Each structure stands twice: as C-alpha cells, then as structure tokens.
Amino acid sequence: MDWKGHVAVVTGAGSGIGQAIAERFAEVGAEVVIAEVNRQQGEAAAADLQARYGKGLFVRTDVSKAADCRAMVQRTVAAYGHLDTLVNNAGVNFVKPTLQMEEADWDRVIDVDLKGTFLCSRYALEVMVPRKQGNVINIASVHTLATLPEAVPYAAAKAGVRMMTSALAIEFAPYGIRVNAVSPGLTDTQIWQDIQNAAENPAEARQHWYDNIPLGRVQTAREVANVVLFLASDQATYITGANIMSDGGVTVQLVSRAHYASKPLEGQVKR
C-alpha cells in the first residue's frame, strides 16, 4: 500500500502505545497527528517523528472536551486537507477497591477512556463522511471480555468502546467508514514497568505474570501497532466492527499456563 498522503491522528501519542502507533503510521510514510495533553510529552514526540521521518504534527488535545476534540480534527484538516484514519489510543486506568471509588475516580476513566473516544470519533466522522471513505480504530482492552477485581470503571469504560465500536461500524458503513477495535492485553509500558517496580521481588513478579500468559511473554507496543496499521490499510478492507484481541491468548484459556505446567493435563481426564 502506498501510505503517501495518508492522514492519521493518534490520540495519547506521547508515550506507550499511541506513541508506537504514532512511529508506525511514520515509517510508512504517511503524515501524523500526535494528539496529546501532555504538552512537554507530545512536543517530544513530535519533533522526535519529524527528526527521523519528516513527519508528526502535535496538537494538543485533551479528549474529554468537545471543544479540544473539535479543534483537533479542523486543525488537522486545516494541515493536510483531509482525515483518513483516527486512532482513539488515549486512556487512563488505575486500580482501587469499589468501596473506595469516589465519584471523581469514576468520572475521570469514564470521560476519557468512553466519553473521550465518542467525542473524537464524532468529529472525525463528520469530515470523513462527505469524502466516503475512513478508518476509525479503537484501542480497547483485554477487560473488554474478562476483567480484574477493583477495575470497575476501566471494566466498564472499555466494554463500552467495545459496543461503540459494533454501532458505529453498522451506521457508518454505507459511506465506506470502517470501525474497528484492538484490545491488547499486557504491553511492555511504563506501566509494566511501574508493576514491576511496585513488587518486592520484581524477578518474581515478572514471572507470575508471564506464567499466566499462554505465549509466556509481554508484547511490545510496536506488536499493537502492527495490528493497527493492518486495520488501516487496504489489506483489511472487508474488515469492520472487529475486536482483535492482541493478548498473547490470555482471555482463551481456561487456566493459567503455571496451572497446567505443575499438573498436567494428561492423567486428570478420566474417560
């Protein structure tokens, strides 16, 4: 595929995997949007794209707000003419016992992860739909099909990416929009890092971790956005209204891989 001329918009591209989508869709050759509060962290990334590939607009962006949603997508077709893919990557998560939340803790998540998606794929559909044609790809999550305790609103937030995603692919798809998802599970960030870190043993803590991924490792950023510029381009062209889980096969499996390595399945069947 010839990415020349190709538009996309990253949202929460200053770091972690919106800043490894952001690189991606680069590489290739097509022009990029870093849309990110974070004003010292877009900035970076930006001039980072620009220094190795010629490419990266940073916009700054807080995704909660219609105004800031709006002015992102007019800034971006002010710059290059048109929108061909938006990437809805900005999140927030955190975890804190249910009888603790607050409704600030609730709000927070909520506004950006859900509330943050609808708005900037509200306004990128506006510009997309005249021209026909358009990729809207959201980065959901693993909790979209099984969660953790103390997750609740992060559980809840990207279960309704999920759905946004399914309704928005089937009433944009007769103007040739298509609407798509990937859920990754554990990706090599600075929040893996940061769980590592939290452990006492970080050793034993990475391990616990791999022993429950079926694949035995964590992903890297770079592996979600392989998926997501597979999604964008003309390769997937039939695809619309999917969640592709990029987990390592984490929520298929019935047990963790510690579980079957210590007791076999072979000799607990009885037939």
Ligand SMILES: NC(=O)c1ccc[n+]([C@@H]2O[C@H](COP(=O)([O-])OP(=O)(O)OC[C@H]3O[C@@H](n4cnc5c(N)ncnc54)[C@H](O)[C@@H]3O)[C@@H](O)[C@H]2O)c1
Given for the second form:
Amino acid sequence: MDWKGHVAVVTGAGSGIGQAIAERFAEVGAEVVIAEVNRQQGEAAAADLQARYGKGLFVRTDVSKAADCRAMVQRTVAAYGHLDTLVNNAGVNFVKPTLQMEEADWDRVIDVDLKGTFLCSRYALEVMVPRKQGNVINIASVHTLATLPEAVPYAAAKAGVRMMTSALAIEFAPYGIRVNAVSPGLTDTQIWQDIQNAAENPAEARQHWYDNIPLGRVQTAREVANVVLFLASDQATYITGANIMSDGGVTVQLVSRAHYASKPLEGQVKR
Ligand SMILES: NC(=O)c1ccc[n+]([C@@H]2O[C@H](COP(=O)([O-])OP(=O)(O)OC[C@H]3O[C@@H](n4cnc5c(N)ncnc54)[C@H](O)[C@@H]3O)[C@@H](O)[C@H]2O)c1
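To complete the pair, please output the form predicted together with this ligand; the form predicted on its own was given just before.
Below is the whole assembly, all chains and molecules, this chain first.
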C-alpha cells in the first residue's frame, strides 16, 4: 500500500505503545500527529520522528477535554488537509483495592480511557464523514474479556471501549468508515519495567508472568503497532467492529500453563 499522504493521529504517542504506533506510520511514509498530554514526551517523540523520517507533528492534547480534542483535529486538518486514521491509544492504568478507591480515582481512569476515546472519535469522525473515508482504531486491552482483582475502573473503561467500538462501527459503516479495537496483553512498556523494578528478584518476576502466557513471553510495543498498521491498511478493508486480541493467547486459556503442568488431566479423566 502507498501510505504517501495518509494522515494518522495517535493519542498518547509520547511513550510506549503509542510511540511505537506513531513510528510505524512514519516508517511507511504516512504523516503522523502525536496528540500527547505530556509536552516534554510529545516534543521529544516528534523530534525523533522528524530526525529519522521527516514526519511527526506534536499537538499538545488532553484527551479528556473536549476543547483539546476538537482543537487537535482542527490543527491536523489545517496542517495536512484531512485525517485518515485516528488511533485512540492514550490511557492510564491503575490498580487499587475498591474499598480504598476515591471518586477521583474512578474519574481519572474513566475520563482518559473511556471519555477520551469517545471525544477524540467524535471530532475525528466529524471530519471523516464528508470525505466518506477513514478509520478509527481503539487500543483497548485484554481487560475487555478477562480481568484482575483491584482493577475495577480500568476493566469497566476498557469493556466500555470495546462496546463503543461496536456502536461506532455500525453507526459509521454507511460512510465507509471502519472502527476497530486492538486489545493488547502485557506489553513491554513502562508498566512492564515497573513490575520488574518493584520485584526483589526481577528474573523470578518475569518468569511468574511468562508462566501465565501461552506464548510464554511479553510482547513488544511494535507487535501491537503492526496490528494497528494492518487495520489501517487496505489489507483490512472489510474489517469493522472487530476487537483483535494481541495477547499471546492469555484470554483463551482456562488455567495457566504452570497450573495445568502441575496436574495435567491426562490419565485422570475416565470415560
Ligand atoms: N502496556 C501494556 O501492557 C498494555 C496492555 C493492554 C493495554 N494497554 C493500553 O495501551 C495504551 C498505551 O499503554 P502504554 O503501556 O504504552 O502506556 P504509557 O503509560 O507508556 O503511555 C501512555 C501515554 O498516554 C499519555 N496520556 C495519559 N493521559 C493522557 C491524556 N489525558 N491525554 C493524552 N495523552 C495522555 C501519557 O502521557 C503516555 O505518553 C493504553 O490505553 C493502555 O491501557 C497497555
């Protein structure tokens, strides 16, 4: 596919998965807008892409604020003339026991992960509809299907993103606009570094998580970016409303590999 002139906005592209997605678009020759709340990270990410690919425009955006989302889309159209792909990647994760949770904790996660995805989609779709083309890709999570204790707002937000994907997909299909989600499992970004840094024995901590993943490892941010690029491309023109799991199989297992290996059913189950 020829990506020349393709314009992609990636929210939260100042680090982690979003940065890898922005790089993937720049690499193939698309124009990329880095819509990021953290000015320092956003400017650094844009400068890096400019130096390596001659692409990358930083637009400071807090996705939880409607005025920011509207202005970011306007700035994109002013710079490049149109918008082809919006990637709603900005998100905050957060684990805390429910009985210690304050209203502000709930609001912070829901405002960025759920409301932010809606607001950016709403203003991006407004400029996509008249052209009758475009696509929206929401970075959801394995938490759309299965979750952990003490992750209530995050699980609720990501499950909401999953159904928002379906609802937007059917509303905008008549315009030829596709809306999909990619749901990553554990990915090597700051959160994975934090897990290892917090452990007394990082090697043991790594193995503990690998034992729960059928493919036996954590994925790279680039592996998520590859799925996003596929969905944005003309290889995926009949896919809309999908939620693609990029999770190493973690959400299709009944029990972990380690759990099963300790007591395999073979020889125990009699007909
Ligand atoms: N890393 C994982 O294991 C994993 C797994 C499943 C899903 N995800 C999802 O992938 C996405 C990216 O995760 P990551 O690990 O790269 O996180 P990250 O913390 O490395 O990056 C998130 C980026 O979003 C930005 N951001 C936060 N609030 C924002 C706001 N209000 N407006 C604009 N930008 C904002 C941050 O500044 C940061 O640059 C998130 O939606 C996350 O929920 C991550």
